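Here we start with a single chain on its own, the form predicted alone, put down as structure tokens.
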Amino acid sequence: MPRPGLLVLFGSQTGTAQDVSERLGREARRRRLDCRVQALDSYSVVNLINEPLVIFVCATTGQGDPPDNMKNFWRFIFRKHLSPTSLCQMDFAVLGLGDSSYAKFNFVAKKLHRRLLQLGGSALLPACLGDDQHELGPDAAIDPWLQDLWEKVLGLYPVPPDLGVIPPGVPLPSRFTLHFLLGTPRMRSEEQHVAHADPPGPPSEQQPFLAPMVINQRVTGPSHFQDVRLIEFDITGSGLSFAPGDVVLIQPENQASHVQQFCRVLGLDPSRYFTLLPREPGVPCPAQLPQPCSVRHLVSHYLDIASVPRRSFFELLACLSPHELEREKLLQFSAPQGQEELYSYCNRPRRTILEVLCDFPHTAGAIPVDYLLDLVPPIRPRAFSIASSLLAHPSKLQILIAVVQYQTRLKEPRRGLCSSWLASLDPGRGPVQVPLWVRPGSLTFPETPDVPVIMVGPGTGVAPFRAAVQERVAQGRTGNFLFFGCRWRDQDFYWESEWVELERKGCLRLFTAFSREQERKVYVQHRLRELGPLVWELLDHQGAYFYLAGNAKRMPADVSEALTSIFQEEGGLSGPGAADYLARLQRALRFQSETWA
């Protein structure tokens, strides 16, 4: 029987599902299977009817939502008119990645598995449900599941006896080769690459807009534990268009000192230029990299050396290591039985790729340069809610960011790559440009003028609601009800004077919860319950829309619980009736949330 190609399709928000998919691709190639690995939305879904063998790797984000790079596929696969025999020729398996502390744990994987069965697909295995909460992370479920998967696949399509399986210790060929130039190009390709005098369309990941930063201001008090910044960009002439609820994506850079250290440990000359060539036909080079490219540009703008390495990093590093003791340790970290030790060494203290390479200097110094793009993942853009209205401020784009910094058992504090990079930029010292583009967010506001909106945004979750209030006030809409929560009125009450002035003008009703200003902590859900009659009146009698934004851990569940209590107390509904009322609001898009971990 001829051996088919394996297709691995992924939906990934933070890169974990992509990493697992690439692991599947490597394991398939070791078993002599041709394998393509693609993001779901980059695959032409109409061709799915011709695919004999597909593995879907899907994360669940927010409150049971699919990742951004599979949303188009998600809409297509749930079309009602699709035939129940559409996928009758396809063997498939679904691998899910989620967090069991959330109510809709692995919702996307479970729902996709059911839908593929409805369309006639044949499941090789039950869906794998990887769990971030497990002490060993998702691999605790993935490892045994993959073992079963390969048994099934090789039962259907055995490895040709004259070839055999490529053993784990033998490195697969690198995806790209780097060809170094003798001199320096006459015009630096990085400058050509970012030039946008005549962009082909609106700014995008492939062609971001280099936005001048004009304001970078700390908005928390000096004694507050967190550094929160209001950052403003000048977007004149950018072609950017956005609405309240949309997000801006920003492509950060590595610290210059980290770039120098990485080059030193690997023995790289940052000033050298190279061209990048794929080994296999049809494999595109990363669009974010100019051709030719300097080593400095590759490391500072593309390689995510400040990220926590995944297990696949240790597997490849072990293959490439010429040093017996270091290789032995790397093999321990990459083996299933070494995952507890790896978690303790790497994940718990949030040790970075750069720090790991410094711990394995003999191995780091011997890494063939062609393997850099296989070993180190690309820097992913970070998404931030837009905190300003294009209608109210046509040439501005503002964001509110919390600078991520925390301590683990390691000496150096852990820092968020993007927030720390943005905080370090000082437009007062000279021109600063930041690569960015926008995309639709998950919040959409009603177009009908007299529909009221209730917005619940504690902390930096208030950012999208500032954009919405600015826009609605500019349109003359006054039914704006904002619930804002923070710790202290005088330390982290963002845009206090703005809200007070809008209240004075009758454009806004503001309800605040300052959690640390009294003995008993008070949060936004407590204010909602106190104002239950108003909330019920707005939702049930005036058709209001309800919005929620902020941290995904406990707050969404607490707010939902407060709402169901209001529906019971003010609307006279039973427990199940209140839950059904909330579900109907969600289906009608009158209850929307945007939350993040």
Contents of the next structure:
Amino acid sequence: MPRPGLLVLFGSQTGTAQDVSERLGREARRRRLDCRVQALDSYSVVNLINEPLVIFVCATTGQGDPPDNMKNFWRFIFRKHLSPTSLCQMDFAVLGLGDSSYAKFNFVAKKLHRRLLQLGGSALLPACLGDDQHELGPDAAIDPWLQDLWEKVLGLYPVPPDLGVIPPGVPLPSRFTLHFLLGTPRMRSEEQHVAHADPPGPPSEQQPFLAPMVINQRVTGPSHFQDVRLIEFDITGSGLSFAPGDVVLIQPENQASHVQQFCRVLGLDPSRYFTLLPREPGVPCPAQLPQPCSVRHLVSHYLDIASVPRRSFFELLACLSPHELEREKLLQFSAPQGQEELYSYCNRPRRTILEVLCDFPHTAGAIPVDYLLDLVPPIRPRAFSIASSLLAHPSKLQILIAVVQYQTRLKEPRRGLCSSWLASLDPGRGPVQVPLWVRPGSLTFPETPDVPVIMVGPGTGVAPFRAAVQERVAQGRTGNFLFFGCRWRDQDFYWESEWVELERKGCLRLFTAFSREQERKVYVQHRLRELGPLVWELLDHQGAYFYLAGNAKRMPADVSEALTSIFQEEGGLSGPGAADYLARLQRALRFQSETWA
Ligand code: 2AM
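Having seen the form predicted alone, could you give me the form predicted together with adenosine-2'-monophosphate?
What follows is the entire complex, opening with the chain shown before.
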């Protein structure tokens, strides 16, 4: 029997599922299997009927939801009219990625596995439940599962003996080749980037809008521990359209000094230009890269050299290393037994790809350029809640960002790539442009007039509610209740004067919790409890919607707890009755949350 092609379909939110899928693709190629790796929503699902062998790699996000790039597939696969034999040909396996600190741990993978069985697929093995909470990350579950998977697959479709498995130490061919040009092309990368500035459709990942930054202002007081910025973009003529609750995606770039250092360590000339060609026909080149492209553009805008490398990075690096000692260490980091050591070298201190390459200089200096795109993952866009209303301010898009910086045992502080880059841009010194586009967020506000909204947004969690309040006030809607919490009134009370003015005009009711202005901590949930009768009246009698946004640590659970105790005290419900009441609000989308780590 001819060996079939393997199809790996992934649903990925933060990129881990995609990374695991690409690993699967590499392992398949080592076993001489043709393998396609695709995001679920870019695959035409009706073709599944013709696929003999499919591995699904799916993350579960927030409240048990599928990632954005598999939402269409999810709707399709659960259609009622699909017959129980829809997938009769297919052998499948599901690899899940989740976080066991959430109630709906790996919900998407488990539900998909059951559904595929129902539709007539044959499971090669039980679903794999990767867990972010595991000390060694999801690999702890994935490694043994993959071993079983390959045993099953090769049992069905043995490797042709004349070819054999490509052993781990031998590199697979690179996916692309880079052809260097002599001299500088007439149109340089930077100019091509600008040539995209006026795209035909609405801005997207492929064609972002280059938004002029007009404000970059620190909004926390000088003695506050955190640097929080209000950033405003001018979006005149962009074709961007968004509603309160939507998010903006921003494509950041690497720090210039990091780009220089990377080029130095790898012996690359940043000013040279190349064209990129896929090694195998049908493999698309990354749409974000102009052709021809300069090395500087590739490293600044595309290669995520400031990210923490994954295990696959060490595997490939070991294959490419000509230096015996370095190679030995790299092999150790890529072996299953070396995972604990790799974790304490890389993940715990958040060591970056660039720093690792500096630690392995003989290897770094010998990396063939063709392997750059296999070795270093692409920079991912970052999502921020939009903090302004298009209706109230049609030419503006504002965000509120906390500049991420923290110390690990490494000397250099760790910095968030996107927030640090944005904070470093100074529109006062000359024009600054930032590539961006928008997508729906997880908060949606009621269309019906006169429905009150209760919004709970401590810290930067208030950002989406600033957009909602602006929009609702512009629409003449009342019934806006905002709970805001911060440390100090004079240090981190974002938009204080705006809120006060809106209260004065009778457009808003604001309740504040300044956590550090008295002996005992006062948080938003304490204010909610104090106002229990009002909260119950709004929710139970006036059909209010309840929103929660902010840092994901303890706050969401604390706020939910405050709500259920209000339901008990004011509504006379039992403990389970109150939990059920909250679940019903959630199902009716009258309790919505957007939280981030
Ligand atoms: P703290 O830093 O004084 O503990 C915005 O970050 C505000 O949220 C701060 O005032 C912070 O207080 C507060 N905060 C911290 N943990 C919280 C929790 N579990 N619930 C609600 N607010 C919290």
